[in-house]
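To begin, one chain is listed below as C-alpha cells, in the form predicted on its own.
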Amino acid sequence: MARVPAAERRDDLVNAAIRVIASRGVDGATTRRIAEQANAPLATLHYCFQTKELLFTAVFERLTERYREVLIENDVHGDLVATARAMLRGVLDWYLESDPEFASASFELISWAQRQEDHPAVTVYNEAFNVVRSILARAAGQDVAPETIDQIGYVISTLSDGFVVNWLTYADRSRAAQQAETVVDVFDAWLAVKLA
C-alpha cells in the first residue's frame, strides 16, 4: 500500500471531520469515526492532530478560507451597491450549490465554539467581516462612512446566516432558490433606504 503524504492525509482528515460533524454533530464526531470516514488508521489521525480540538481548529480554518474565497470570487469590482449585492448573491448561491454538509458542519462547529473558552467562532466571523469590509470599502471609495460599510457587512452576514439555517432545515433546493431571490430583494430595498 502506497504511503499517503502527511499534507494529503491531513486534508483527508479535515474533509472527513466535516462530513462526520455534519452527520453526527460535534459530540458525535469521535476521532475513531473521523479516522474511519477518512479510511485512515486512528494512530494517523493522532499523529496529524494531537487533539480533537486541533483538528476542529483545522476545520475552522478550512471553513474560513472557503468563505473568504467565495466573497473574493463575487467581488464584481463595481460600485458599492453592485458589489454588496453580488457578494450576498454569491454566498447564497454557494450555499445552494455546495455540499450541504459544509454548511451543516459550519453551524455545528459555530455552536460548539461558542461554548469554548477561547470562542474560536469569533475568529471566523471577524475574518469574514474583514474581507467584506475591505471589498466594500474599495467599492465605496471615500463616499460612504466606515460605519455604513460595517452595517452593510453585518446585514450580508445576517441574511446569509438566516438563509442557510432555513435551507438546512427544509432541504428543499427549489424553495430555497426562490427564497434566495426574496433575500436579495430585501437587501436591495434596505440598501436603497440606507444609501439614499
Given for the second form:
4 protein chains.
Amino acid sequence: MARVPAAERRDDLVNAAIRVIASRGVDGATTRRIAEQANAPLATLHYCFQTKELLFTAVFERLTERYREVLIENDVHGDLVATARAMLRGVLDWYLESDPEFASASFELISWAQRQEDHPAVTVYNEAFNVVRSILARAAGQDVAPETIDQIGYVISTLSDGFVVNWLTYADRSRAAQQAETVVDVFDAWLAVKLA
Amino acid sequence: MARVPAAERRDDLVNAAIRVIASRGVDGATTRRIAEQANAPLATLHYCFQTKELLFTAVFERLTERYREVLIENDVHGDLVATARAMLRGVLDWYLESDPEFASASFELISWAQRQEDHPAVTVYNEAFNVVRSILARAAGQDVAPETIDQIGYVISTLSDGFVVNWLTYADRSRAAQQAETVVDVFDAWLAVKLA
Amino acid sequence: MARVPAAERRDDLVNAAIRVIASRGVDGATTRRIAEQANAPLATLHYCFQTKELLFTAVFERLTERYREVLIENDVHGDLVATARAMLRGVLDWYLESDPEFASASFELISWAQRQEDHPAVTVYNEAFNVVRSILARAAGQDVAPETIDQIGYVISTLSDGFVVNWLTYADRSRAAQQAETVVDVFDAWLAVKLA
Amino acid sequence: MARVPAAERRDDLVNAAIRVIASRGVDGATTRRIAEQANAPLATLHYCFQTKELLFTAVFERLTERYREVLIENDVHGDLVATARAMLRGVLDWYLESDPEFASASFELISWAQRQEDHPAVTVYNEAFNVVRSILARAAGQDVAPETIDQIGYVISTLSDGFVVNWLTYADRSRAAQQAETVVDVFDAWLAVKLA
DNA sequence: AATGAATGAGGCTTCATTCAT
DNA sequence: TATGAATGAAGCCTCATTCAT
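Having displayed the form predicted on its own, please output the structure of the form predicted in complex with a further copy of the same chain.
What follows is the whole complex; the chain from before opens it.
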C-alpha cells in the first residue's frame, strides 16, 4: 500500500467516516471499516487521529461547516421575508439534493455528540443559529425586535428538522419534494401573521 | 433470589432498556448494562428475550403503543381545527412532561430501526399517521378532502418532530415550553390559511 | 405439557439423545435439544438423569447392548470359519441396515467415552470382544489355541471398524454394500491361511 | 512481548489446536484453551485466523498434508505387491510412531469435517485415495485392471482405519505393534488370492 | 413428582488501541 | 513517518445446571 502523507490521509479518513456513518450508523462505523473505506491501514487512523473520538469530532466539524456554507449560500440579501424564506428553502433543497444517508449521518452524529463530555451538539446548533440570526438581522434592519429574529430562526430550524425526520424515515424523494412545498407554505402563513 | 414472574421480568428489562438507550444511546445500550439496570443477571435477559434485537423490538413496540395512546387521549372530539390543534398540543405536552430521555430513546430507536432488515421505523410512522388520520377524518366530516387531512397530519408530525429535536438538544424545559407556544402559533396560522 | 412418568421419560430421552447425537454430533447434542427432541421439558432431563454425563452413559450402554445383540443374533452355531464369517457379515449388514447416522453416533460416543474419567470406551470394546470370543470358542471346540481365537476376534473388529469409517465418510449405501463383499473376501483369505 | 512473525504464530496455533483436540476432543477444543496452549492471547488467535472454523480448516489441511507425505515416503518403487505392502506398513508404523493423540485428533477432525457445510472430510479421503492409486498404478504397470487398484486402495484404508480405532481405544503400543503384524498378514493373504 | 424460571460460567468474536519496527 | 502485528476489554449468546413451586 502506497505511503500517503498524513494531511491527505486525514481528509480521506473524514470522508470515509461520513460514508460509513451514513450507511451503517455511528455504531457500525468501526475504525477498521473507516480505514478500509479510506483505503488506509488501520494504524494510520490512529496515527492521524489519536482517537476515534477525535476523528468523529473532525467529522462533526466538517458537517457543521457545510451547514454554515449552505446557510450563507442561500442568503438572497433581500428583505426579511424573502431572506427567511430563501434560507428555509435552501436548507430543504440541500437535504433533498444530498443523499438521504448524508442527512442520516448528520442526525446520527448529533445524537452521538449529545453524549460526549463537552456537548458539541449544542455548539453546532448555537453556531448555526448565530449564522441564521446575523443573516436575518441584516435583512430586517432596525425595525424588527431581536426576539422576533430569534423566533424566526427557531421556526426555520424546527421546520427543517421536522422535514428531515420524515425524509430520513421514508427516503422517498418525490414525496419529500412535495412536503418541502408544504413546509414552505406553513412558514409563509406564519410569517405573514407574525410580521403583519 | 425471589421468584419473579416472567412477564414482570420482561417489563423490567424493557424499562431498563429504555433508560439505558436514553442515557447512552442505542450503541451504548449493551446487554450487560441493560441487565444491570434491570437488576437482573445477564443470562436472564436472554432467557426473557432470545436476542438483543428482540428486546429492542419490544422496546420499540412499547414506545409505539405509548405514542398511539397519547394521540387518542388528546382527541377532543371537536371540529377539525380544534381537534388538530389539540392533538399537536397533546404531543408537545407529552414530550415536555416525560423525561427528555424518553424522547431521546425514541429517536435513537427510530434510527436503529431504520437499519434493521424489515424497517419497522416506517411501520411506526405509518401506524401513528393512521391514528392521526382517522381522528382528523372523524372531526372533518364529509366536507374535507382526504389530501387535506393527510397534509394536516404531515404538518403535525413535522412540527412535533422538529420541536423534539431542539428539546433533545438543549434539554431546557422552560425554553421548550415557550417554543411549544410558537409551534402551535405556526400551526394555527397555517391551518387558518389552509381551511379558509 | 402432559406429565409423563419418569421411567418412560428416561427411555424417551435416551432415544432422543441418540437421534440428536447422530445428527449433530456429541457436541451439538445439548440438553435443550435432547429434551426438545424427546418432547420433554428441559428440567425433566435433569430430573431423570442427574447429569448430562449420566444420560450419555445410559446412551452408551444402550448402544453397547445393541451391539451385543447383533453379535449374538448372528451366531450361526456352525464351525469356526462359518461362525466367524457370519459374525463379521452380521455386523457389516447391521451397519448397512441402520442409518449411517447411527454408526456415526456410536463412533462419536466412543470418542467421547475415551475422554471420560473411567474410560468406558475400553469397557465396551472388552465386552464386545468377550462376546465374540465366547461365540468363537464354542464354535472352535478344543483344537484351536486361545491366541488364535483372539486374533480372529481382533481381525473381525478391525475389518468392521475400518468398514464403518468409510461408510460414515461417504454415506453411499450401494458403494458400501460392495465394499462389504470385499471385506468378507479379505477375511476369508486370511482365515484360509490362518486355519490351514 | 517479543515480536513473533505471523506465519510462526499461525503454526503455533495449529500445533496447539492439534494438541488440544487430541486431548479434549473437538468440542473441548475451545479458542481459549487453544490460545493458552499456544501461549498466545485469545485475540491473537482471531488475528491469525479470522474464525475458529478457519483455524480448524488449517489444522485439517496440515493433517491431510502429513498423511500424503507418509504415503509418498513409503513408496518403495517395487512391484505391486511390494509397493502395496510397504504403503500399508508405512501408514501403520506412522500411526505407531506418532503420539496416539495425533491419530485421535485426525479422527475427531474427520467427524467434525463431516458436519461442515462443504464436507472436506470426503475431500481428504479422496485426496489420500488418489495418492494411493497413483502409486499403485505406477507399480502395477499395464497388466492390472483399474478396479483392482481401487480395491487394493480400499483394503489398505480399511485395514489402517480399523487398526487405528483399536490403537486409539487401548493406547497400548506393544499390543498395537503386534496387531500391526496381524494386519499385514491379513493384507498379504488377501493380496495373494487377489493377484494369483 | 415434575417443571417453568432462572443463572454462573464460559463459548466465539470484535472492538479501539498500542507496540515494535 | 507510517504501518503490520498484536492485544485487553468488552460485545452477544448458549450451556448445563439448579431453584422454587
